[in-house]
Every structure is written in structure tokens, then in C-alpha cells.
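This document opens with one chain alone, in C-alpha cells, the form predicted on its own.
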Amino acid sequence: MNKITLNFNQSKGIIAPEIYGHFSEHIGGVFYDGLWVGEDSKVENIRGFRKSLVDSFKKIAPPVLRWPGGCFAEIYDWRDGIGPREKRPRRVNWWYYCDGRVESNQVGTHEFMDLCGMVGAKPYIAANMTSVSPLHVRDWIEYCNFPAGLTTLSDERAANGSPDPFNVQYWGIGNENWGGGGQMTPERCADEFIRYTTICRSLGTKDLKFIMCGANAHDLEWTRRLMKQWSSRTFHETPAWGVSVHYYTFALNGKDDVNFDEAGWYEELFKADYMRRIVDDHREIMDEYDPERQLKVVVDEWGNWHIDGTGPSKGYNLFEQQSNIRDAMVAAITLNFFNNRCDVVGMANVAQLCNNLHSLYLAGGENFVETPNYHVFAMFKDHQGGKHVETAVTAPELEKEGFDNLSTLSASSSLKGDTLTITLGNLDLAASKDVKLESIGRTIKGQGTMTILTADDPMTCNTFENPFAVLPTEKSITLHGDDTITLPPHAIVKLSIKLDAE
């Protein structure tokens, strides 16, 4: 029998909204003709940003948005992106060797902060630790956060149109330093992180959350050596808040995400479920050097990475790929897992927001579409800030060499007041599931809604020509405390129930 058991007496705490974070890099078409169309564009916009995207993004309550990289951060000079746009320098983008695009710097610090303000997201800046000095990063923080009238840098910000501080809390110091970020050793990365953050102490750091560059996927040796070096200092002038890790399912292996068979469906889901091992194994090593768990795991890049060219730009936008029900299921599995590890994962940022990997949006010219991934985030948003409810799953499992067994049912639950949110994924490609709902400590009884995201063909995509091919459906539901619900095959389901008083 398929069943989920909710234990209202057990919880891992509050699900940090930042788990539902996003990522916007200056790569391909993410910004230019994706998020940013320019103030003079015929496309309806709000101060240069695509209005349809801003309006849509705001609806899912994005808690945090990472910028400007990714790898783009490794050569980024924040001063290129301030001041009059017509005077900003044009630079060779980090990704120029892939697509020949030059960075116009039309979107810089002020524009990005404006976007965050429009949608209600906290800014998360990925700062360059590869090709600039520690003072350069320290000055960026001062420029962003100090009140006008206090310093020359804060006065410069005010002169550039923003008298009020941006109050940026999240600062990633370095990005992928094991690779494009300088090909560092873990020991050097830790030392550089300490060096860069130490000089920030004078700024007052109690409201700053610094994130250290962690591993690529399951590279446990990086984490062990990084943590050993970081913890060898008996005193840190400036504390760290988190350690990042990046994980993509099929990174650059030549498979596309539009055409797949049954084996390809399940192979992708095994890869998505591997996130459990990545987070748990890295945390276990971190515990050796951070037993009180002062550091959060920050999964600030995650998603499916397939060959590009399947999106509407037909390869013009670097790494752009379509998204279908399989991508949506990967998002659901991953978010359910993050909910169930909310005591460990402090932030996560799906890559990327628009016209790229695992995107929520595809856009170009007058065209704009929400992908199935977007609808998953819309369905799951009520978990943000909710109290986690321990959720046990009973369902058939699949086996694959090199992976843990894969349950064919994914679930997580949270509670806000008397409103219960349960999100489910039926990973079975062909068969529906009758799932019994059981509970401990409180009866699952009340009225609410059941939202279902699926399609007859799991390869169905939302396109410019057919933007609503994949849409969630919603119906009213009444639960009586001993219920069985039916999940269609390859479906993502949300239950939102106002529990009766007991």
C-alpha cells in the first residue's frame, strides 16, 4: 500500500523561505532579452525589466535572488555596472568563448536591487574572489549598505539614484573556486575566504551572512580539506554563515530534455534523488569541524543541465533548454527533500531563472512563457516559513547501481497555523497511485484544495506557440481523517487543508 504518515509531534523546525531561492547570472539570454528588455523597448516593461515576468515572479513570493554569477562573477567589476548606463563600459563576458556575446553592463547593482524590490526578493550577491582585491569586495558592501551622508561610497550610491541603503545580507565570497574560480585547492580557498572576510569586520558584520565556496557535487574531499583548514583558525574576525555546494543532474553529458524514453525518465529521477546523498554526506563531514552546526548548507546552484538548443532561441541563448513534466518532477523531488532537511539547508537557488538551465521562464521579444518548473514553485510556495511536519513515505522502490533506492513517492508537509500543506510527487511514469493519508498527534480533517500538475505526455512543454500546454488544475476537497487520495501518473500534487479544530 502507498501511504504517507504525518507525525505532528515531530518537526525539524521552520522551513526557511530562502530554500525557495533563485539564480540569475549574466549568461546567454538570462538578462538580455530575458529579464531585461530596456526602458525604450516596445515590450511592456517596468524600468527596463520585462513586466510580464516581473508580475509572474512576484506571485510565487521569491525569497532571495542570486546575482551576478555563477562564473560571470569571477571577472566582474561592480563599478562597471553603476552610473549612467550610456557611459558604462562594454566587457568581454566570461562566456564569450562560448557564444561571442559582450557584456553591456546595462544591468548593474542598482538595476538588480530594483528588480529584487519589485518582486520582494532579498538580494544575494556572489562576489568575485578570483580577480579583484579584498578591498574591492569590502567597498561594494559599503557602497550597498551604508547610509547616505556617512561615507563617500554611500554618497556615490545616493548620487547614482539610490539614497536608501540596499541592506544586502547575503554575500557569497567566491564561486566554484575548485574550477573557474581560480583552480584553487580547498586550503587556499579557505584561506582566501578568511582573508576577504576579515577586512569586512570594520563594516559591522552582525547583519552580514558570508557564504564560503563548497564542493562540486559529491566531492567530499573538497569539503573535508576546506573545513579542516577553515576550522584550524581558533578565532575568526568575521564568522561564516554557510558553505555552498553545486549539483546538476546531467551536466554536459549530451542528452536532451525533450526526447526521452522510460529509462531516461527514471534515470533523471535517480539523479535528482542523489541530492539526498550530496547534502547528507557533506553535512556529515562538516559535523566533524562544525559540530554545533553553525554553518548552513547552501545549495546555490541546482537543477537539470542538458544540451542546449531545445529552447525557443534554437541555441542562440547559451545553455537554454526546454522544460517538461520530467523537469517539474525533478523540482518537486528536490524541494520536498529540502523541506525535509530544513534543519540543514539554509538556502537553495535553482539555476536558472530565465532562458537557461531548468528555467522558470522562457522569453524573447514579445514572447513570454511560464515553464512547468514555475508551476511547481507556485504550488510549493506555501511551505515557506511553515513548520516542518515529519512525513514518512511507504511506496514501492526502484533500484539502480550506484544509487540509493528510489521511492516512487515523494512527499513533504508543513503547517502554518491550522493550514496544512502537503506536496507529493508520483514518480511512476505509467501508473496512478492510491495514497492513504495517516497521521500521529492530529487528525488530517478539514476542507481545502487539491492542485494537480501533469500532462498526458510527460514530454509536454509550454512553448511560445502553446504557452498553456502544461497548467495545474485545482479542485475542492474534504478530508475526514482516514482518507485515500489518487495521484495520476507522473503527477505533482499539492493538498492545502484548513484543519478542523480539535
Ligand code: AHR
Given for the second form:
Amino acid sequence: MNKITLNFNQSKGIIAPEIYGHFSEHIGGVFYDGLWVGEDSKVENIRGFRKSLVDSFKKIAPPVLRWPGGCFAEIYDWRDGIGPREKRPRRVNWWYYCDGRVESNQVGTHEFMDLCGMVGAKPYIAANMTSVSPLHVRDWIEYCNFPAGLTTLSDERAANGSPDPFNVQYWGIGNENWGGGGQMTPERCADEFIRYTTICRSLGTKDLKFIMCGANAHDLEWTRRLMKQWSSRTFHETPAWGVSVHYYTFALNGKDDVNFDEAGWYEELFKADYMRRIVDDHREIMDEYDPERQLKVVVDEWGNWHIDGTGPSKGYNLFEQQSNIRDAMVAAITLNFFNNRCDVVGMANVAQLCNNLHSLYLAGGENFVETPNYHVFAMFKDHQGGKHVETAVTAPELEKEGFDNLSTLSASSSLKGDTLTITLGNLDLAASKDVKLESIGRTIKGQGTMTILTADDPMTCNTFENPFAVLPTEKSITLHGDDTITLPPHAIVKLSIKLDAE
Ligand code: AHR
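For comparison with the form predicted on its own, provide the form predicted in complex with this ligand.
Below: every chain and molecule of the assembly, starting with the one above.
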């Protein structure tokens, strides 16, 4: 029997909107001919940004957008990206060794802030901790956040067209410092983080949220040593707000991102579900050094990482991949999990927004398409800022060596006022599921809508030629309490119910 039991008396708290965050790096086709087409482009744009994408992105209420990397952040000099665009330097991009591309710096701090403003996202800047000095990062913060008229840097910002401060709260100090960010030891990384953030002290940092570079996937040793070193200083001039972790589901079965068999479907879902181990195991170690849980877990890169080359650019855009229902299911499993761990996860950023890994959008020239992942974010957006409702799942489980048991049903629930949002994933590739909706503390009774995202063939993608092959359908629904609903196979379902007064 499949059932979910919502306990309205139990909650992990408010679901931080930032759990629904995004990531945009200067890599491959994310910006150039993706998000950014330039003001003189034939492609309809708003101050250089692709209008169709901006309009679509706005609709899913993106809470936060991380930029400019990724690995790119660790060679980025923010001064390259300010001032008149025609005068900005061209530089070898971090990823040049992979795709031979040069960074034009047409998108810099002001353009990025403009994009954030257009879509209502908070900016999250990943600052360079490897190849510039602490003073350089401190200056960037001053440039962004200080009122015009107060300092030379804030005047420079105003002269560059932005008199109002950008008020950037989220600052990642370093990216993947275990790898591309200088191949540091965890001890060195913690020491550098403290050195950089200490230098920022003079800025008055109470509104700043600094994020320290955490582990790659399940590297618990990194977290243990990082936390030990970081907590060995009993006094921090500028406390950290969070510790990051990056987790990608690498498809190791040699298949591409579009084509899979039954084994490939479940393998990917097992890997997505592994996020439970990633977050819970890192948190357990963090608890040894941060028992009050002052630090958030920040999953600032996550998503499917397939073999690239099947996206519309056919391999020209580095890491660009197509998406289908399997990718949408990975997004649903992950977001349901983040909702259910909203007491621990303070922010998460899916990688990456456009023309890259696990993207919400594919674009090029006049073409633009929303992937199935986009529709998952659209369906789940009502959870942002909602009060989490504990949701127990009963469903058959699958077993695979090296992984926890995988439930064939994924679920989470939240309440905003009287509107209940339940999001479900039927992980069963072939069979539909009748799911009983039980509850404790309140009856699930009322009217609303049921939205379903699926496709007869789960390998179906939205392409430039057929952009609406995978689209959610919506119907009205009335629940009377203890109802049973039917989920089609490999489907993501959302219930939005205005609960009757009791
Ligand atoms: O998202 C692509 C790359 O993956 C990022 O630059 C890096 O941080 C990670 O390894």
C-alpha cells in the first residue's frame, strides 16, 4: 500500500526560499548566447539579457542566484567586469583548456545585479580565495554595498551607473578549494577563510553571510578537518554563516543523458537520493564542532552531470546536456528532501541555469526552451517560505548495494495560511501508484488543483524543434479527507489545496 501521512503537529520549520536557488557561471554557454545576448542583438532582450528567459525565470520566483562561478570564480578579477563594456579586458577563461573560450567580461557585477533585480533574486557572489588578495575581496564588498558619496569605491560604482548599493548579503569565500580552488588542505582552507573574512571586519559585517568551502560529495574527512580547524579559533572576527557542499550525480554507466534503460533510470534516482547521506552525514560531523547549529548547510552546486554533447549546441557549449523526465525526477526527489531537511539546509543552488548541467533552460540564437527541470521548479515554488509539514511515506523500496533503500515514492508538504502544498514523485518507471492521503492534526479537506508532469516516454525532452513536448497538466480537485489519488508512472505531482476551516 502507498500512503503519505501528514502530521500537522510536527514541522521542521519554515522552508527557506533560498533552498530554491540557482547558479550561473561564466562557463560554456551559460552567459554568452544563453542568458546574455547583448543589447545590440536581434534576439529580444532587456538591457542585454534574453527577454524570453528573464520572463520565464521571474515566474518561478528565484530567491537567489550564485555567480560568477564555480571554478571560474577562482580566477575572476571583479575589476575586469566594471566600467564601459567596450573597454573591458578579454581574458582566458578558467575553462579555456576544455573549450578554448575567452571571457569577454561583457557581463560583470552591474549586469549581474541588473539580472537579479529583474527576476527578484538575491545575489550570491562566489569570491576568489585563490588568486587574489583578501583586500581585493574586501574592496568588492565595499564597492557593492557602501552608500554612494561615502568612499572612492562606492563613488566609482555610482559613476558606473548604480548609485544605489547592491546590498549583497551572501558571499562565498572560495570555491572547491579542495580542487580547482588551489588544491588546499582543509586546514589551509579554514585558515584562508578566516584570513579573508577577518580582513572584511572593517566593513561592519553584521548583514553579511559568509560561506566557507565545504566538501566534495561524501568527503566527510574534509568536513571533519575543516570544522576542527575553523572551530579551533574560539573567536571569529566575522563568523561564518554556512558551509558549502557540492554533489553531482555522475552517470557512470557510459550512457548519454537522453537515452537510458530501466537500470539507468533507477541508478540515477539512487544517486539523487544519496543527497540524504550527503547532508545528514556532513551535518552530523558539523554537530561535533557546531553543536548549536549556527552554521547552515549550503548545497551551492547540485544536479545531474551526464556525458555532455546531446544538448542543442552538440558539444560546443561545455557541459551542456539535454533533460528529460529522469532529470525532472532527480530535481523533485532533491527538492522534496531539502524541504524535509529545512532545519539544516539554508540554501541550495541547482547547477546550472542555462545551457549546462541540469539546466532549466536551453537557448541559442533566437531559440529558447524550458526543460522539464524548469517545470519542477515552477511546480514546487509554493513551498518557498511555507511551514514544513512532517510527511511520512509508506511505499515499496528498492535496494542497491552502497546506497540506502530507495523509496519509490518521494513527498514533502508545506502550509502557507490555509493553502497546503504537497509535492510527490512516483519513482516507479512502469507502474502507476494509488496513494492514500492520511493526516494527523488537521483533515486534508478542501478544493484546489492537481498538477502532473510526466510523458508517455520518460526520455522525452523539450527541444528547439518541439519545445512543448513535456508540459505539466493541471486539473481541479476536491478532497474530502483520507482520499486516494492516482499518480501515473514516472510522474511528478503537485497538490495545491485550500483547506476548509475546521
Ligand atoms: O558546475 C560546473 C563546475 O562543477 C563548477 O565550476 C565547479 O565548481 C564544479 O566542479
